Each structure stands twice: as C-alpha cells, then as structure tokens.
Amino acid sequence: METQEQITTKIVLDSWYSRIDSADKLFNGLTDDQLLQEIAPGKNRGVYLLGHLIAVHDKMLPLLDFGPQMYPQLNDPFLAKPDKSVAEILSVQELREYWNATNVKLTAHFNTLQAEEWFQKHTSVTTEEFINEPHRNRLNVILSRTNHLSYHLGQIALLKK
C-alpha cells in the first residue's frame, strides 16, 4: 500500500508531467514566427516567455540540489530585464532546444527521488528555517513551478490563431 508521501508526491508530479506535456503541444504548434509576436500590443512575446520558462526551471536544478544550472546566461535576458530590452536573444530554434533538455534533466532527476525526499528542504531555506516551516520544501518548488507554467502557457495560448 502507498504512503500519504507517495501519493500526494504523485499528485503533484502528474499535474508537473501533465502541464510539460501541454508546454510543449503548445509550442510545438506554433511557428517560430508565431512565437516572435507579442501576446498583445505592447506585451511579452512568446520567445520572451519561452526563454523565461526555460530560465526559472533551468534554476530548479541548483534549487532541488541537482547540481548547477544549464544555461545561467539566460538568467539577464529572461528573469532580470523585461522583453526587448537586450539587443540579441538566442533564437527561437535554439530556446525550444533549451526547452527540451532542460525538462529531460529535470525529469532524469526527478526519477531518482524516493518520496520522502521530496519532503525535504529546498536549498534556498536554511535547516533552521526548514524547522519552522517545513512546507518549503522540494515538493512545493514543483507545486509553484507547475502554477507559474501554468500561468504563462494562458498568455501563449493567445498567440494560435
């Protein structure tokens, strides 16, 4: 029989797995030029956002203790200044590349984690924190993570036409 761990870690990963899945029907259904225009007048692009969802999950690996980030260059363009503010990003070719193996690293090391480890503390709260709020946890950088993705594949959803 399966721990109350092991299944509310299930939950929450089908709901990340389901939501990948989703990411990327949707952006392997647009073309890079959809993916060039803005959401709406005046608004992010969608290769802004795919590059900032590439970013905030290429941060999960330091996050959850899965060793360092893939590609911390795209921190600048797509988490610290807002869409068309750096001159040259990469293009959207190489950001669906990105996308892909990014979300193969992080399901390689999800694979490896018992269920009591994603109750575990994430590496941006300290043990003593940890203590008082044992919610900041693993499982919940995946809970936020899967909202916030859900959150922006709303925005690029508006780009099919």
Second form
There are 2 protein chains.
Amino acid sequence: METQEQITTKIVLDSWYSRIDSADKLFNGLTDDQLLQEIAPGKNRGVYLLGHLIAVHDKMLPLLDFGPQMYPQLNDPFLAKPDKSVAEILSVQELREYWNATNVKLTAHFNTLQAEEWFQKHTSVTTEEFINEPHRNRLNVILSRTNHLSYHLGQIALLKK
Amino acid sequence: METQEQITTKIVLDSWYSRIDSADKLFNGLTDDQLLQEIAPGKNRGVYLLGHLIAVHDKMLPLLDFGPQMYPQLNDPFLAKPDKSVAEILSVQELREYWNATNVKLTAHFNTLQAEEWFQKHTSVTTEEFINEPHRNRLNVILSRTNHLSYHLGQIALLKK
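Could you give the coordinates for the form predicted in complex with a further copy of the same chain, as opposed to the form predicted alone above?
To see the whole picture, the full complex is given below, headed by that same chain.
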C-alpha cells in the first residue's frame, strides 16, 4: 500500500521523466542544422532553447541542495542574454552532451531521495519562511520546471519537418 | 498546520491557476487578427490552438466526474481534425467566451472538492485498476493538463509582436 507521499511524488516525477523523454526524442530527431534554425521568423533558435534548458536544469542542482552547477558558463549566454547577442556559443554537439549529462546527474540525485524528502524546502526559501509556506518544497521545483520544459518543447517541436 | 494532502493539492492547483492566468493575459493581449495567424509558417493558427485548449479543458468535466462537456461540438474541428481542414469554424470572439466559461466552470467544481477528493480516481480508470494504480487520480489529470497548456502557450506566445 503506497502512502499519499509516495503517490504524489510518483505523479510529479513521472510527469518530469515523461517530458525529459519527449525532449530527448525531439532533440535526437532534429539535426544540428535544424537546431540552428529559428523556431519562427525572428524568434529564438533551437540551439538557444537547448542551451537555455540545460542552464535551467543545471541550476536545479543547487536549488534542490544537490551541489553546485556543472556548467555555470552557460548562465550568461543562455539565461542572462537573449539569443543572437553572443558572438560565439558552444557547438550543438557539446550542448547535446551537456543536456544528457545534466539530466543523468539530476536523476542520480532524485533516486537518493525518500518520498518525504521531496516535501523538504528548496534552498531559495529560508527555514522561517518555510514554516508559513510549506508548499515551497522540492516537489514544487520539479512541477515548475516540468512546465517550463513543456513550454519550450512546444516551440522546439516547430523545427520538425 | 496543513496536511501533506493539502500542501500537495495547493502546489498542483497553484500551478494550474498560474498557467490559466498566463493564458488569459496572452489571449487578451492578442487581437482577433493576430490569433488568426499561423504560429510559424505552415503550422497551426492561434485560433485553432485556442479551440483545441477549450475542447481539452471542457473534456476535463466528465473526466473529473463533474458532469458532461459544455461544448462537444468543438471535439470534431479542434481535436479530431487538424487545423485548416474545416471550412468554417467559430469566430475568435465566440471562442474567447467559451474559453472563459470553461475555466470558470472548472474552477467552480474545483472549489467544491476537499483535499482528499483530489486523490480519488478519475473516470477513465476502473475501480479495479485504481487499486494497483492509485496515482491515476484527479490531481494527476490537473498536472497533465497544466503541462499540455504550457506546451501550447509556448507556441501561442510566438504571435506576440
């Protein structure tokens, strides 16, 4: 018999993993050349959104108290700055590798957590705040980042022929 | 002191309402003419995605055991058929009204549920299946539809100037 905590954690993590799986299939089905195209005229390129997703997922490591970011060098070109404002960015091939490595690392950490640890606070909320805002927990971070991923997947999917 | 059930329900519903709010702002910020444009060359029009989102949300009424769909006439043009395959669809103005009415109706039903009722099964799973698959509950429907909404919001946002 599963506890309510286990059921909830499963629902939220299943949703995360299913979108990561969709993203993997989508990226693997697009060539480097396709990823270098704009998703719509004058809008972000696929490669920018890939780098952006890596940076956002990488930042989940410190936010969930799992350790430092792996690729802080992506924050400036893919979070602080808009697309096409940086002269040289990483190659699509490197970004594909970083994407996989980031998600593998997150999964390894997720697997170490017991259900109840998902209900602990994330690192950008203080212990005092958390007393009155107990919904600001790790699970909420996953929920929010899953929706962020869905948002951009809808855009990257436009690159498909 | 909130229970785990209350905290979880709040997290998932907050995420839903925040995307509905984003969608309302996005639709209200686009003119009818903008919504009649394709999100990218050769892709779905904004108006099709609006109709599609209404139909998917409307179907949540029976799925969550709240009653029948309000607008079953949208299923054919916005779920069964692709965009630009139906000669005449509803006006953007009518669809804007249906969008609001659908979400108002859902909110009214959501507000009647106690936290523990969100952990009850949805209507497309049988009582027998639910014993072994207790994650197929109402909350899971909200999670899934929130991500579906995020996916299409990322696309509709491309219509902004």
